[in-house]
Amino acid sequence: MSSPRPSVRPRNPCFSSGPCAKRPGWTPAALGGALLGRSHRSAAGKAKLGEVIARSRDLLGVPADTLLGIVPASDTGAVEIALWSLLGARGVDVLAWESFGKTWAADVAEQLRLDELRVLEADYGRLPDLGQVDFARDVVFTWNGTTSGVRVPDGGWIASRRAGLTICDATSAAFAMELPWDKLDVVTWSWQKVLGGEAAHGMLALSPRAVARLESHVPPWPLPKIFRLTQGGKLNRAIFEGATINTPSMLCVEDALDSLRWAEELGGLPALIAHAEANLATVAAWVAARPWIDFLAEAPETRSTTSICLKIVDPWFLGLGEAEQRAAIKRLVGLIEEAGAGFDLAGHRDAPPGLRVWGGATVAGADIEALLPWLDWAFEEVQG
């Protein structure tokens, strides 16, 4: 006999891993101060952009000598700018354990066509052998695998003294996990993840070592305009002072400012981290009590607190072919969506068939608690 259908729904049923849930209490009124119909290059426009940079710096604890700027095309644009602008001076190690890391590896191999490339790979659910990374080379990696729910546990594996640059895609880690800024030369993220902001804008942090590379190394390939960080062989510092390479949405800028102010009022980075960790703990306790589901991340210390990825381990499900498994997942999440109890819960299309629940700080703990019984109910319904 199946369990009764739950009676309590999350107040906010949005659990997407990007764009993520808006901060609690958000309404369009939060955008009332947006600088609409004005140039982003005006003094007022640059002040708004500069405020995003300053508040982000303060909230994340970005070192004073690290430059921080707003760039086009979300986190993807920020990563691509870094790869195309900085690589080629020495060999490269790319770490790939989920779809985005594999994308960066493919870009370096197929678009930049670097010969001195090593790709250190691992299957979904695992990390590659971090001890094999060569820090005499440039190193490209994601801090948190958004599509696998696997993160590096800390920065202890990164060499403090290194010849190469460390280029870190931190889009689902920034504002939710501690980042060792002294060990990271390039860090990228977007507003649409932990802050629950709108899409299309990325942020790029450059250490003094990264700036020195930009001013001493000329890539052998042509750079599109939106990738160019230098002028006349020198860094274009205006990008890191409130100017942008292309036209930003001032509506999205206002939304980012609202998110940053909310995060400050919540208690800053420690509060954001604690909230995400509490959400993971809630899911972990639920998983531990159920034989049909488990984390995709095999090692507990590598479990993401934001993109919480789950796999179904029930013998019935494991006995299905992959196409049947994906169909079962589609039906499971469809039942929950039809009930208005949770949206966008299927795992990423490139990941093994499974579930993914965003647990960042914009997701209320009570909403995570309310969602979990719906997962139990929907699994029993699909299993029949």
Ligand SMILES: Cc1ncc(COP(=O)(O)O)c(C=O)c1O
Contents of the next structure:
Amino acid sequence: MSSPRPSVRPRNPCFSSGPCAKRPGWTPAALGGALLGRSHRSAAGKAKLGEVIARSRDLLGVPADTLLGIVPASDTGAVEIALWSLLGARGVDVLAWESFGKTWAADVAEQLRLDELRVLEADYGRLPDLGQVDFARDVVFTWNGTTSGVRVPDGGWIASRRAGLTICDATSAAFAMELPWDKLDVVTWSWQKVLGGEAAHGMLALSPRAVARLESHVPPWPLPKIFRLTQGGKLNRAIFEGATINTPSMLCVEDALDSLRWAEELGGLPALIAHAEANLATVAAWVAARPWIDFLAEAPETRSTTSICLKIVDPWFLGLGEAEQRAAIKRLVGLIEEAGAGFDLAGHRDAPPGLRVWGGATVAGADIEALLPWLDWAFEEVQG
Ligand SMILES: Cc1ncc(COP(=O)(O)O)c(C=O)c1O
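Switching from the form predicted alone: structure of the form predicted in complex with this ligand?
First the chain shown before, then all remaining chains and molecules of the complex.
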């Protein structure tokens, strides 16, 4: 197959898995209403923060009895606040099948040093055996493994009646995949992912059971101020009404509001999910017609609709050593970047050498379609 240099570029060449593409039509004018130079604790500041929480709740269908707050340090902050605040009361199962799950497992093993830890692991491309998870223990997992493009297919494997808490890093799943809120005690995400907002702020959702744990369990380790959700043994509920622990960026808050309003206008969660699914379907049809490329995710039902990770299976590429493979990927994505046709297309540095294309709702379907011939072209170029 000979692939000429395509003549059409995606209108928006941003395909990064975070920070993700801004919504179509975004310009800095979207930030015109930002409450700059004002206190985030003023009535107007709290109203903006409260609006982010309210619009996020509505879009995602967060249950009324689940609290939702804005916390520091993006998704990492939200996950680590949860781990540091909640763990230690019982044994923990951590599921790790790519870089982020491995990070949470290392946190629990090396920082919190919990003995009662089981790490259920799988290689890039696979999920661990979900049937092995013990819901009498606390369970920490990533809904969508951003660095392998492997997601849990649904919540069927999660026990409805459970003694432990389920702590779910959903940063590349929220606003793109259905989340079973009744089975998740903690859910985290950041603004920089599916809705194309800015980084540095995290969202933390806590079920009544997570709140009960917070109010009954005192972790044996010190908690920095930015991790502290309780005061005198009681939950600091104000955090979940927009009184943030420390100072947020009101510019980022305005941007988050813009992204939420856009998502509502698009048709809400069903439209966001459908958009990502359509983007995956476009990539899947292209992959199916090519012998040189495949999904990193082995089972189709585990294929991410957001962080779409691809592996090169051409005999020429497979005959290279890993360093040469990484160099080939670098050249391939470099050619496309130089042409202005697509940015940030290399797989994550911790993943096997490959490609990654973000398919969340801010990426236009036409842009994915326009990108794919560039991958064909660049793959042929790097072999020449
Ligand atoms: C699954 C997952 N967890 C955590 C993170 C870290 O997010 P942040 O850098 O926003 O803290 C990412 C970022 O890509 C991610 O994909």
